[in-house]
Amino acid sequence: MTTATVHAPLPVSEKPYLPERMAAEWRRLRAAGLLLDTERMARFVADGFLRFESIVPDELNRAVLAGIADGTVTGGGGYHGDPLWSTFAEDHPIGKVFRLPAVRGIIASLVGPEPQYDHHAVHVVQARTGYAQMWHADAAIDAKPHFDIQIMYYPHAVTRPMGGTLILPGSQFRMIHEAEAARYQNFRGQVHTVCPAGTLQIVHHNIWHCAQPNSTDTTRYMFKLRLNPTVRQQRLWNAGDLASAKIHGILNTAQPWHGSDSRLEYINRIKLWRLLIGDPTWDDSLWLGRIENDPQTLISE
């Protein structure tokens, strides 16, 4: 039994997306306090990922693992553009995971309340697997200024000996073609996914990552889901704290591996932050202001 029905995408005009309904759902999530705050969003822009530990309850984690074992939860059948909420049934274990109120709030904050399903997969690393996956990015063709998200869901605890997913924070702006980074081994500041059961890791679609060796006697599982936005990604989170949030310090702090290239990354972050807040003039330490300075005033004789 598959978890997704695969068929050709509907024409845009026939997709059942109603802005009024989406707006009402977004307002409901905001009123319930389920949307992300501004500092979390700034952290996503700077790091390219957010981690939410133990957000899925144990009972549901066990149901997902049982579904993987009996074939109820499987990988997807390809890429298609259906609405997320019609892709997984409400009574399906995965459907229940992504309909959790807190999870819906996270999704809505990043890609809107009714995102488009892209694809999903169940990643399996067998026990006593001694090799690591090469560093790579999943979306080498996506040079768009906005972003998709990939949700990495860990239905069981991941210990350091189990390996987990290795992520390079801040790498989302270094666009590579698939495995062009495979020649690298380790980076300063790389982050191992060591987490309790029920953890979600939300990553920018261009983040560099790789699966790690599993030296234990336990098979490791991770469910990955990619989502596309269906609305402009402008102030989708709870931006009521935008004026007071400490975003300058977050966006103006280098990653350990940046070295002398950190200034380039500050500029990339500012460009994305401008898009997200809908303010093309926002700046930090004049990083973009000095580049954009193009005086047109003439002093004539």
Given for the second form:
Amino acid sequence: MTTATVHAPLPVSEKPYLPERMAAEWRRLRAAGLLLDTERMARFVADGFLRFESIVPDELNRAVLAGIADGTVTGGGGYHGDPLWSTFAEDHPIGKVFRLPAVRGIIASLVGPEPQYDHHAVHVVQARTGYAQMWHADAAIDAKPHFDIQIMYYPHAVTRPMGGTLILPGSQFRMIHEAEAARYQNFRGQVHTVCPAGTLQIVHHNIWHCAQPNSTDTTRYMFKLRLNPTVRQQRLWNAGDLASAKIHGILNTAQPWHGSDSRLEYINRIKLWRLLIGDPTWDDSLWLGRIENDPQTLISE
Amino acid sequence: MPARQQLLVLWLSHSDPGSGICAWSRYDAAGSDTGKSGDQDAPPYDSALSAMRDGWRVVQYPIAPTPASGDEFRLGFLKHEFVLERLVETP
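Switching forms now, from the form predicted on its own to the form predicted together with its partner chain, please provide the structure.
Expanding to the full complex; the earlier chain stays at the top.
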């Protein structure tokens, strides 16, 4: 991914979600090399999350932390469905983070160039906090075939003792309501977020996760932003490498905790991949093909 | 001396109690070994059978429901949930 300069996103005074303008902005991001490639998208479909380390520069990270301290960056808000680019001004620290060209390319690849702002929250885990949050998926049970994204932004480095977000890769197809997953404590393959400052994790709306205890003397902060798509999520990434991308090994690799459900996980991935590439017949290893095979040719008398 | 219960909940890869562990939880009414999210990177045993050999008693053997028609690919909670207990004498 390059850091080429592209036009600024939608001025806040303009009417949002005009298809022609969104298409033009998407083409600009693609031309600038800022969109995700096919293997990254397949990884999102398989794991339900992507991590981009140190994608936000340190100067901006410090501005965000200062904004949290002085209230410029509010602790939460939203829940009205406003246009993202009307929500955080260009000179606001958070507005600058999400207007970074590389970040706009990631957002556009997943939910389009002018997504809807759902809500945000600054998650704070105070120093010397022993409480471990229960495993949960955010909001309510949500079985839509496409997806929202949540962006987890870590403005400072997170060490294991600081208890970064614990994520369960490949949990996005598991339909649970909120903290109904609280009966589980540990999974084989769970991933602790340990990352440098300026890291973004982009997660599918259904991903299971939980905050972890902070055994250090340093308060931990994470800025979370939920975005809803405003366009059909079909080939929004740079799909020019679709024919050559090595996605079989990505979509056909189970998580350690999937157990005997691994093939059902593959089928759910295939269904989402079909939606994303706009091909309802696409298949991998005949996981759906043999089930859907229903010959109609009659040869008997 | 009163006996207190310890629970070990294991979600296995298959319904066979000798199959591998996908997820696990611990609850300890006799001491302080109740777990919490993310506190262990590896399961305490290889399987439910290994736990049984170490003195844990199975108090729940998972049922194996057939999915409803049209719901065959829907995923949710983990299957093959074995609940095991140990009774511990406390002072």
